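Only one chain is shown below, in structure tokens, and it's the form predicted on its own.
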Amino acid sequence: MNEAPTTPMKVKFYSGEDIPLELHKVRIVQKLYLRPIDERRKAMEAAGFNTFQLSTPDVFLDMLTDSGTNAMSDNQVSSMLRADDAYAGSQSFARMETAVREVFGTQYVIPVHQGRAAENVISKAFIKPGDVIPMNYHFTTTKAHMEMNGGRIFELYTDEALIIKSSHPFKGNLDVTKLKGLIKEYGAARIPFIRLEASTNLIGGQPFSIANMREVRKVADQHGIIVLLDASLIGENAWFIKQREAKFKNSSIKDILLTMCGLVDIIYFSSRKVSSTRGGAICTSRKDLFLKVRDLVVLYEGFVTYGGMSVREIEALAIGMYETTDETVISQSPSFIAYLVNELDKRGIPVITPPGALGCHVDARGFLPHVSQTEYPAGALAAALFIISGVRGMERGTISSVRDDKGNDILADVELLRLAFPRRVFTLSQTKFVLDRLIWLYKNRGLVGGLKFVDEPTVLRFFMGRLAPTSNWPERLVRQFKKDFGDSL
């Protein structure tokens, strides 16, 4: 790839202003649309209150996610008309395979789908019922598909993790003291991995350190235990090394994933969020580890050089990957969210801090004091800020939970609203209506009340579910809003 230089300049604007610089320019557009408040009313309640089943015409900045979402390079496009479509051999998979050799140094490349396939086929060829799975934090899917296969996960955060306001540069570290207590309570042969996420996604996209890797490692190899990283958001996880990690700070990208993928057995990821295309992989330079995966994956995926994904995909995925070694492009989500989380802890508006990957994370707890935790803040939020600016963000707290044997609430850890920055979607305008509209909402806050189920499904249910307000709280917010705003949208 004979391209520029990738690292990004450090720009200082005249005015004293530190605000984000777009390193690239917009050449296709899509036309968004910014409904009437009473229009987005009427879409929410025709959601069920879940932002997850709204249409996006009512969606004015669809927020809700960065899986599938990031903008596509002009590189990536142009590579999906050379695709080979032969069911097997296909050259496409060739370049995958080399990319994939390349930025994580790993020799084995098995395709699939999309990364809860990885996450099914891992947790069927490697987790046997009474097993425990020790982690920085879970994720939805993964903690369904392990659990599922008899697994129970077990969550070994540091004391930092769960503070909201913090400065403490990794806190998605995995306690290493709780791992050894772990280990000596169940045994190594119970434990079948200890997985790592990078930028754990359910408490603020934090990072962990690779001193941290470096512990972990050296616990695993004591007793036998392979060690597995999601690495759907490893290169936001990097870029926060490089940043934050002094031992790094002139490292270049490259060579920092590299040093992540050699202290791990299994890697696995999905593309959408590597690369916004579907699919994903489960890596490995273990010919023993291959072997076990390889077979399941014919099984449930198709055939190891496509493994469900489409030939187009296939090579979007492979130019996807070189670029996730350029700082201009894993920089440019992290930069935004950092605005924006910023701007509102100026505020006094309660936001997870340091400033992590994938989006801004609003603490509904604190935003909504109010509101129990039964009564669902996170959602409640998602849905106030939807009906007041056509945002659609995520919940990610007690909805995003399950419930106990009795038919109670888990109650979440944390209760957050999150809102996602894909890869050079948003501007800095549209990024500053956001922040206008969050500064209006905390200011009403006691108008937004709480959510309950009417109709909830027994897995994953923040997907599906559907809620209904506890009170007329939807009508007091619009009022209030058509006051102070008039005609505006």
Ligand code: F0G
Contents of the next structure:
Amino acid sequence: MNEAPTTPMKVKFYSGEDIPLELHKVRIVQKLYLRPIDERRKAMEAAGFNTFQLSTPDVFLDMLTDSGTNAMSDNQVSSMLRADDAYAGSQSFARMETAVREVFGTQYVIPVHQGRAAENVISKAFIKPGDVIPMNYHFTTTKAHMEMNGGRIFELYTDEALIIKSSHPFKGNLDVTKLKGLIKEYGAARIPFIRLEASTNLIGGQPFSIANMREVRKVADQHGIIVLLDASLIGENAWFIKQREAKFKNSSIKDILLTMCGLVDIIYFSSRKVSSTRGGAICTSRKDLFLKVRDLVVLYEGFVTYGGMSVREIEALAIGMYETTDETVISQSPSFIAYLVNELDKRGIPVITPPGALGCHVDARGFLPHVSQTEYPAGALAAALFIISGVRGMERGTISSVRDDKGNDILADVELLRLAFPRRVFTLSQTKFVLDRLIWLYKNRGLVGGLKFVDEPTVLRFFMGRLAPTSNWPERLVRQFKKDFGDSL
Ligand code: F0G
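Rather than the form predicted on its own that you just supplied, could I have the structure of the form predicted in complex with the ligand?
Up next: the whole complex, starting with the chain shown before.
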């Protein structure tokens, strides 16, 4: 159980084709519906041009997120049957604790109901008003929790991080020179921790290197500052380290994970991504840090042997932890992403390179240069792609940002349409369908216009907000689609 079997990942096709190969078979399936374009347009209108507001029967390929949507393995599903229902002392939790200890190497494991719950508890335990928090890049829920507790976020990404077309292997690195400058300016006492996010989500699923982690650790030690790791996408980051950091070419994923985790003081994660279940955890080997968060978990999440999770999910999480050390599992999503990214890039369609984790990130500013950032090009592109294909992606741009004190949008650094690849969910022909429709949309990109808010929540507005097109562009788009595709779906 502890040593996950791995298959060598290099599979060459005699034909010379460079395509991903599924190293699993499909045994349970879910029927999908591809609705006619008029119905898709109506569904988009009813959803207020926000893909979060769509219902799944209207969606063909759900590429909104990999959060809680990865395919489960047979071992995970079967483990759920032996779940030990108990408020306290559940053996399901004991198995999860053992799994996390073995995979991350941390002594203490505290379950929480999902990633943002960990962020809530950690922010409450460590941040006081006026604190400054350095990180490689923010994540939406992370920023919201840290700011609500009075912290100020500083994103110390490297110069390469926001360059769309790049071959830099580690765009998720934290710039250590900037870190030293920040510590000098504010003083270590105002820095509760340095946060590193594995496979940095909002800049295109880009990893950091172990060399960079070591440099961060060194600076942190010089100033007695804690290092916090958001490990929600740690498996993929470890996979990229094996692929891209020469020193670790021959290391096992298990060893890379232990090396990464050994360089930080606290780890938290959303297991919705790590292991395809719900839940998450906060992990540390330091008793003082464990005690700081433990009682808050009891207050906000539930007893320390379930933390808001069901015992079934806890069992599946435990198996998922071991599976994270299996190259055939963690390479699956990155290899499909790489295929789509490379095919788009070859055709000059703007997309974040090198390919990262989580999804294919289309550069909406490059795709729709005629739509200004205040008219939300990434949101418009997400809506347009859904209308012409039934593919649901997620806006990761200015809609996912916030407004300043004067009520103006704080423009996002990058405007991205994220097409997530939950692990082992989509096939190659489905991926080719996405590619085909994106090629068509790029050719007809001049037809796509902007969006404006008609109903805008004040917190995390991208989830529940409603928008409307700034012109009748959806109608023009549908007309052109029908011209080119006839009665094809
Ligand atoms: N940290 C990272 C890096 C994440 O990607 C997420 C969630 C969270 C924290 C919060 O975890 O959803 O379990 O509360 N990302 C999802 C996404 C929502 O679609 O990218 P959560």
